[in-house]
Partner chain sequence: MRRTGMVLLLLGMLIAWGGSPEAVAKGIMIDGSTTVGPISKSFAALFMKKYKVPVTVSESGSGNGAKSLINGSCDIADMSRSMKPQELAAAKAKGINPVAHVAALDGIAMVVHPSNPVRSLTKTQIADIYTGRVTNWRQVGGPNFPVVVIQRESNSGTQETFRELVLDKRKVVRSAETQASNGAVKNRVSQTRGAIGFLGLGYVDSSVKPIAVNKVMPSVATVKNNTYPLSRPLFMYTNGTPKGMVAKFIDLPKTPDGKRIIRELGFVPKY
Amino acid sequence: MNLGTRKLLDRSFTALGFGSIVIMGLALLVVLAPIASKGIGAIVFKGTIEHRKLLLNEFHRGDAAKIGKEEASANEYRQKVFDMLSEFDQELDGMDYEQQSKYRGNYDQVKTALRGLFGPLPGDTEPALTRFRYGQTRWDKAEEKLHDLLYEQKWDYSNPDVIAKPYDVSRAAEFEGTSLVKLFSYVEENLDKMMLPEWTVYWGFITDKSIDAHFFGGIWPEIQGTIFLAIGAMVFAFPLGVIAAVYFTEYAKDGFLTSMLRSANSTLAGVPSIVFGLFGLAFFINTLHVSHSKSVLAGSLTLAIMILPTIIRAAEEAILAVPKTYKEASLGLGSTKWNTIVTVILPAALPGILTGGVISLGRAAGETAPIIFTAAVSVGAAIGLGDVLNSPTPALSWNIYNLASEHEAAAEIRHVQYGMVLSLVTIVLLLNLSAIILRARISKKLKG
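Taking the form predicted in complex with its partner chain, give the structure of this chain alone.
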């Protein structure tokens, strides 16, 4: 091959490699940037007076006197809306039946939209569910609800042969000629005075428990559950994995049994995670009865089995990478085999072993399928260290799925979902980072 072609090939190869790295980085950015920006929106957002009221009533946080004052000023403006409602109520009473029924349905929709904004209206009975006891706690949501109040979405069904198109109808127009018509422009103009939006940094999102199935409050029980499960998995899997790796590298003789064990290990690494979940349910809970039902313990054990192959593999590679001369020198000085392994080989291999552990820890924190049947619940209190043996726990990975698909009001609580995703990503990154730092310090100590 002549020099020119070779250079060209070289360069194009470099360009290809570089290009793929750039594409990967961009893809990561495309995924992570919205997660980060929307996830932060769960903590930093424009909170309304309703949010401050909620924090005061449910978590006893905030300055009661100041909030009371704000509430009074917001109520001053809201009172006009309520007055307009009662004025229209009277007007409605004066109408004949036909006119009444013409307005009744639309009027109920208006009231529902107002309840969405301000919480219960005067004269309503106190709602049982927390979600109906407060108005919109977030300004962005309040603006959405305002649109629902001002416009009704209708579908054009005039031609039954085609799929209909949506169009907005101004509600004000529906009430043309009645006293209610002025309500719409009034609410639109004075919404900020009635909701008092204010930039809020709500750290409670991380440290509070959730209220009313994640409608309000935070995600602490989920974060705690995730950490318990991940650490628990490591407690079981890491020592077992290292011991197995030592056996494979130092003690096992090459033979049929060893090669069987090795291939079993590789196969285990490729088993789909839901299989581990079902296995955990059948083996740990129904056969061994490690706990009465789902529990952190059962979940940790299942996750441990799942990450074991990765840990064994990584530890094996790390041990094999330790130079033979270390071992020979130690044995030559009269040390026993066990002593050599514990004092020479394992410390030298530790950075590599930790790398495997780190990767597995991240995986254990993020896995959903293995904990569905063994540990995760969609609602539960935060548990203490003493409860891990027999209490199930909510966990981020499962609750993200649950909130995004199964929750009856998934569309209303998108910010909680994004907040949870960001928390999970952050936890995994932090776990990885701390282990990388630990590894760096250990290898520095070994060299020095």
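Positions refer to the first chain, counted from 1. We call the rigid core the largest set of C-alpha positions that still match within 1.5 Å between the two forms. Treat the numbers as computed from the prediction; the structure is a model and nothing was measured. First, how it differs from the form predicted on its own.
For D108, the Cα coordinates differ by under 2 angstroms between the two forms after the core has been superposed.
In the core-superposed comparison between the two forms, the C-alpha atom of G177 has shifted by less than 2 angstroms. Residue displacement note: L333 has its CA displaced by under 2 Å between the two forms (rigid core superposed).
I have the form predicted in complex with its partner chain already, so could you send the form predicted on its own?
Chain only, nothing else included.
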């Protein structure tokens, strides 16, 4: 190959590598940008007077006197809406049966939309669920509810060849000629005075417990559970993985058994994570009875089995990368084999071993399937260290899936879902960053 061709190939490979990095960066940006922007919306948003009332009543947080004044101001404007409802009730009672039937269904929808905006209407009984005791706590959701009040969505089935299309019908037009028609324009013009939106930084989203299945409150139990599970998995897997790697590199003799063990370890790394979950349920809970049912302990053991092959492989390669002269010098000075491993080989291999630990830690924090059967619950309180042996825990990865797919009001709490995703990504990055800093310090100490 001549020099010109070689240079051309080198430049082509350089351009290909640079292009791949750019594409990977853009892909990450496309994925992470919406998560970051919408996730931050769970903490920074326009909160309404309903949000401030919720914080005061449920978490005893906020200036009670100031909130009382704001509530009184908002109620002045809301009272006019309630008066319009009362006026229409009297008008409805004076109508004949046919007219009442015409308006009754739509009127109930109007009342439901108003309850969604302001909470219980005058005369309503105290709702059992927290979600019905308050109106909209976020201004963006209040604007959505306003649309539901102003318009009724219907479907156009006129063309049988295409899928039915939705369209909006003005509720004001439906109540044309009645006293209720003025309500819609009044609410639209004065919504801000009735909800009193203001920019809010709600750090309680990180530190508060959830209320009413994540309709309100924060995600602290899920954050704590994720940290417990990830650290618990590392406590079990890391020492076992390092010991196994030392055995493979320093003590095992080449042969059928060693080859089989290495093959089994490689195969274990490729097993689908849901299989580990079923294994954890069958072995740790049903056979060993490490706990009566789901628990942090059972989940940590299951995650430990799942990440063990990665740790073994990384530790094995790190130990093999240590120059043989280190070992020979130590043995030559009269040190024993075990002492050489502990004082020379493992410290020299520690940066590489920690790299495997970093990768495994991030995977343990983000896995969902293994903890479904062994540790995770969809809704629960934060647990203490003393409860990890017998109690299950909420966890971010499982609750993200649960809230996005199985929650009865998934569309209403999108901000919670994105907030959880952003928190999980942040926790994984922080755990990895901590391990990387630790590894760098150890490397610097060894070189110094």
